[in-house]
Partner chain sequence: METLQNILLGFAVALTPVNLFWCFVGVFLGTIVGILPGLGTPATIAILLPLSFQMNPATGLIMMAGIYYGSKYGGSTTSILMNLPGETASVVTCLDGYQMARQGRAGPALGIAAISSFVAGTVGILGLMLVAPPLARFALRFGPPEYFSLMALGLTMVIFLAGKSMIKGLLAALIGLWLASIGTDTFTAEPRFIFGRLELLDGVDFIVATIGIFAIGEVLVNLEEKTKIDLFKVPKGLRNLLPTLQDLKDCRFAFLNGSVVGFLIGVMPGAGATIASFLSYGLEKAVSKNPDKFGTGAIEGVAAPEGANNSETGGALVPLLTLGIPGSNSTAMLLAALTLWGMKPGPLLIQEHPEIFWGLVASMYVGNIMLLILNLPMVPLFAKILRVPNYFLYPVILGISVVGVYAVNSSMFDIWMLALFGILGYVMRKLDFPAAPLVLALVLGIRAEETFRQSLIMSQGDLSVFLTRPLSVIMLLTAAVLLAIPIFRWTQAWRKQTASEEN
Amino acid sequence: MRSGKHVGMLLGLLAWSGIFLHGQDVWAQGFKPSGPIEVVVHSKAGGGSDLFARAIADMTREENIIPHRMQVTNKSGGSGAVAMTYLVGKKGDTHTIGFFTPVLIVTPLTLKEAQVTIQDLTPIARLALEPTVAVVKADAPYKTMRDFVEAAKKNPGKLKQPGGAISSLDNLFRMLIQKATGAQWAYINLESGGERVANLLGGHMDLMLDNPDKSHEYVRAGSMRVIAALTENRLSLYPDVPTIKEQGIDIPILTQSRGVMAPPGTSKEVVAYWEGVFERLNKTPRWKKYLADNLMEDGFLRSQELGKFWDTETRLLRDVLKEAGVKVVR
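Could you give me the structure of that single chain in the form predicted alone?
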C-alpha cells in the first residue's frame, strides 16, 4: 500500500511538473524584446507624432511596462511616405514599431510615387482620438468661422493658414471648407506645432486648424480665440463655441487618430505582445491623465479592429478627397 501510495504521489508530482514545465515552455515561446525598440515617426523632432511617441516611451519606461528603452527615429518627408517605406524595409523586424496618423492613409491616395500603403503594414493598436478646432489671434476681426470665410472671399488667396503635410487633416478641412463656401486662402507648410503657434501669435498667419492641445493654453490666457469646433457636436471644453455645421458650413467631419503599427511580416506572437503593452498602458492613471492634459479622447482598438478601422478610414478619406476636388491615384 505504501509503495502504491508513493508511486501515485510520484506520478502526480511528475504530471504537475509536466504541466508546469509545459506552461513555462509556452510562456518562453511568447515574444519578449531582447533589446531597445526602434520607434519610427513620420514627423520631425517637435512634431505631433514625435512628441506623442516620446511621451509614450517615457510612460512605458516609468510604468515598467516594457523591459527595454524605446528609441524614437524621425523619418520625415514625403508626407509620411518616407516613414512607411522605411518600415516596409524592416519586414519581420521584431524590435521596430511605428506610429500612425491619417496622413499615412491619405498620402498613398494622392501621391502616385508613394508605393506603400498603410495596409502593407501590421496594425497593432489605436490609442487616441483628437478633435480639431479653428483658432485665430484674439485681436483678429473674426468672431466665427463664417466671418473668416467672408473675409477670405473678399481677399482670395491673401489670408494664410499654417499646417503640416499637404495630406494632413488640417489641409483636408481647408479644402473641404473652400469647396463648400467658394472662399480661398493659402496653406503654408510649418511642420512644427510650435512654429504654427508662434506665427499665428506673431500675426504672420490668420487661421489655425489644429487639435486643441496646440492652442488651449493661449485661449485660456486670452491671446487666441476659438471660432469653430470642427466636430459633430460642441466640445465640452468650449461649450459656447458653435460647430462648423451650426455656422452653415456643411462638410464631412474628420478625426485625428493616433496609434501603433509594425513592419510587414510581424508574427502573431509579436503583435500579441505589443497589444498587451498598449492595453496595459491604456489602463494606467498616467495615460488617462496624459489624454486629459492633452485634450485627447481614449480611442483604444486592438489589432484586428484597427485593421478594419484602417480600411474604413481609407474609403472615407478617398471620398473626402474626391469631394474636395483632389485627384486620387489609387
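Any chance you could show the form predicted together with its partner chain after that form predicted alone?
Shown below: the chain alone.
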C-alpha cells in the first residue's frame, strides 16, 4: 500500500517535472509526427493558397514548432474539388494536412461532379481573414460606393467590374449589392489578378472588389482610390473609408478565410496536436508581421469553432448563391 502511494507520488512528480521542463510543450504529449508532413493545397505553385502554405511551412520551421519538414503538394483542378477528394482519400493519415479557403465550401455547392464537401474533412484551425474593399481608378468620378451605384443605375449594364470565377466572393458581393440597391453593372471574368488590375488602370473597366493586398500599392501610388470597405467595421488600413453599411447599403458580409484541415477520421489526439502547433504559430511575432505585410487579419479559431464556422458559412453562401442566381446542387 505504502509503496503504491510512493510510486503514485513519484509519477506525479515526474509528470510535473515534465511540465516544468518542457514548459508550453505539454500539448505535445501523445501524438507527434514521425516524419515529413504532406501539405495539400488546391492552387498551383504560386497561387494564393500555395504561397500561404509555403509561408507557414517556412515559419513553423524557423520557429521550431514542428520537428519535421512540411512539404507542399499542389492538387489543383476543379476549383478545389481535386484537392478535397485527394484529402478525403488520405483518411486516417496523421501526416497529411490541407489548407482551405471559401472556394472549398462554394465548389461542392455549385459543382455536381464534386464528390465530397468540406464537412467530410476534419477542421483544425482557422488562421487568417482577408477583408474586401471596393476600389476604382483614381481619376474616376466616384468618391463613394453610393456614387458608383447611382452611376450604375443611370446606365444599367454599362459599368464593368473585372473579377474571378462567377462563384468567387467578388461576384457574390456584386450580386448582393445589386440586389440591395437595384443597380446593375457587368461582371467580366478575368482569370489572373494582374489582368484585373491592368484593365482597371487602363480604364477599360470601372470597379474592383477584392482583398486590399491586390490594390493597396496602387492606392498608395495614387492611381486607385478606395470607395468602400466591405466589412462590419472600418479597416485600420483605411480609417477614413466608410464601410458599405455606413453608406446605407445593407448586405451580408462575406470574408475570405484561410486555415487548416485534416483528412476524415483524424483522432482527437492528432487534432489537438495540430491545434497546438497553429496556436503557437499564432502567438509568434513572425506571424503577426506576416499578417501585417500581407494586409490580412488574425482569424484564429480552434477545431470545434472552425467546424461551426464552416457550417454557418455553408448556409450563408448557399443562400447568397441562390439569391445571386447561381445553380446550387446541394
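These numbers were taken from a predicted model, which means no experiment stands behind them. Residue numbers count along the first chain shown, from 1. Basically, rigid core = biggest C-alpha set you can superpose within 1.5 Å across the two forms.
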- Query: Rigid-part split between these two forms: do Leu254 and Glu150 share a side?
  - Reply: yes
